[in-house]
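Next up: a single chain in structure tokens, the form predicted on its own.
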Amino acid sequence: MDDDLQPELLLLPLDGWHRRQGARMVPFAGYEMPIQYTGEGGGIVAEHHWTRTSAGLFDVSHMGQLVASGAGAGAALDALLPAHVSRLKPGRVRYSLLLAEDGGILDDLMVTNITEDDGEARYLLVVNGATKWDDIAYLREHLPDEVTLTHLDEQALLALQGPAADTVLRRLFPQLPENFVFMQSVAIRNEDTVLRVSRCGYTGEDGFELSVPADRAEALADLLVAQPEVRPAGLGARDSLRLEAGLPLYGHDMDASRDPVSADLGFALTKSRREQGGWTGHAACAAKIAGGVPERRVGLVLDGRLPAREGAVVYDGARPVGQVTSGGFSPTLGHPVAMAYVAADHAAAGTPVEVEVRGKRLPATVAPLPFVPHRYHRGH
């Protein structure tokens, strides 16, 4: 494509801040994004380990933040998503999926009930950056007229991830609820600013996502990295962390050609709603649950140190039985890991296979996900 026809990359609200911190910026999801930082404590592996042992600060402002509001908003989202949105209590968060009629995954998202004392139903949807414009168009087409969809395009989104994240946030924001656990959300008000804090993330570690007005994002980032437990971390560490946590990335480990059953995301199909139906894609998903699927998303542990990347073919002898969708070297475990779709008869943990990497067949074993146990704070 002619360079003149390439869409111009968008800048994050913290673009200048990242550059001053020594970030190396790369194109991602239509934005210039920090992949890693230079200087002491920088680099993908260092940022990965720091997040596992202390707290990494990630900028995820490329994600789409949308609010569906108005009478019947919960019921309207129930008709689109397999989560029981209308039963979600205020301050609760759920992972869900936007599906096509054939069960294909259009996007994965987080939905939070942010209804306040005025009683007007409001639901915050955080969607993937690369798909947010398609999601907005889809939702505006399928939501009824009485439901308003608002794009919070003047909000930034930061993620503070790691075992020290709770200590840091409570030091800075002592008004956080004492019993604040995984998949809960709260609004903190300070003068004319509202900071929404949600206990969730994409690293497998305990952590928080912080939605803040874009013009206050730099002050918040400065405040966070001034804490001795916090260092900035980029896309590189975010990817290696989510791979170890077995968390799929949209556009790689799932897309419109994949369904929730094959993608091992059946937990997102709320049990009562699987039985009742009434959401887009239900019939197709129910048929796959009942009749089985030809392939499944699994983990792979590879021998040696050479990682398998997306597109690498998985073999059983001479027979191709699958393909890698994400892969890399695991800094935590010290060996390569990958996620792949393999034939259902090869999806059992412990099944030996081979992966072709640079013209060589590398021994691998099907492994359960996650590779590194999740450490979400679910309460005592």
Contents of the next structure:
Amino acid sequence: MDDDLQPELLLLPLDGWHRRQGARMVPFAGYEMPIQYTGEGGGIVAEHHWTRTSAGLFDVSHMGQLVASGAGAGAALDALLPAHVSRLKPGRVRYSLLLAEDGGILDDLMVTNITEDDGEARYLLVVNGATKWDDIAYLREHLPDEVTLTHLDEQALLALQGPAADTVLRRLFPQLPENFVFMQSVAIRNEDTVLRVSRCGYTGEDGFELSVPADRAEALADLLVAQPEVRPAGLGARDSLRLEAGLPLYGHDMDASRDPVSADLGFALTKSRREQGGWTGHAACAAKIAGGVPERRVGLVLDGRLPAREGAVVYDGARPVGQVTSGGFSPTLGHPVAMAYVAADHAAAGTPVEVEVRGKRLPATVAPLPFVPHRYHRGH
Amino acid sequence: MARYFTTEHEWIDVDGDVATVGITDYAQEQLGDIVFVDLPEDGAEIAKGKDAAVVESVKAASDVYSPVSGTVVEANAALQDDPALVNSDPEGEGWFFKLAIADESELAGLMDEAAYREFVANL
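The structure above corresponds to the form predicted on its own; please provide the structure of the form predicted together with the partner chain.
Every chain and every other molecule in the complex is listed next, the one we just looked at coming first.
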């Protein structure tokens, strides 16, 4: 392809920092992003294991950080999202979905109530990098005029993930609340900077996402990797970690042609709201819950060592029964795993199937997700 | 025995009319942790520049092309149990397959070691 036909790639606030850390940069979601680091402790598998056993530092500043604010912001988001946003307490985070009327998934996102004491209602939406411009256009069109949508494009987002993340963060920021569990969020003041810390992530491990002004991101990244428990980790490890954790990737494991019921994301359709409706896509989702769906997202565990990648067809004998949407080799388990959409009558855990890779039929078994158990900190 | 290299980062050792093919240290470094190598069957006829093997790293599948045309006489069975040999010893124990060379004149267009190192240095 001619160079001048390539869309111009954006640079992350930490671009120079990544390069100094030995990152190999690749295009992703319109940005140049670190896929892995070189040198000691670098490489996808090493970064993956380090995150599972200690703490990996990921730069996810490509993601969109949006704030919907104003007196009616909660109710306005209730009209768009299947979560009960107006019931979400300050400091709480929910996973939710932006849906089309037909139930198609436009994006998945985290919504956090960041309203300060007695302040006007404010909700932080963290959306996918590749879809953020479409999301902004969609939200501007569908939110009422009295709700203001602000794109925090001067904020970086770092994710510190792994069993040592809590120890590290409390050492650096002792002002973190003692009782702070998975899917909670707090703003802490550090010198003259406000840092938003949310206990969530995309690896299946305990961990935090840190929203920080872009011009302070480098100092924070330096501070974090100076801790002996922390090493930088790239997109490659992020992908293998989230696959093991059974977490779907937008644009691969779900898109506008898939709905939350097929995508096995029914937990994002808050129970009371399933019954009451009043959100975009409700009628379509209710019909699918009542009437069933032809295909479902499942996990597949493959025999042998050959991974099945996105696009590989799943068979029951001669009959094609589904397609892999993401797959790879699980560093933790030591064998290949995949996510696939399969016919509903093949979606039960334990169902034997075959996956075709380069003309070979690989034996596989439908498996429950996640492949590697989540280790979120849910409190005692 | 002479060793040649391709711009696709394969190496080929020529010993009489049999050649051993693998990928270079530069290639394994680019691919990262290798988890599986899909090798050709004995007796497979392979044409110069066509895919002969597939290397699966954690992140992706990558084709390996044959530097010359020929018939596969042996695939490296050790890679089935230990594909990481390609990472640890790419230009030795991590070889991929051996070929009976069909046309020795195809070797003429390949690089020698010095030319390949210079090629990599300029990437």
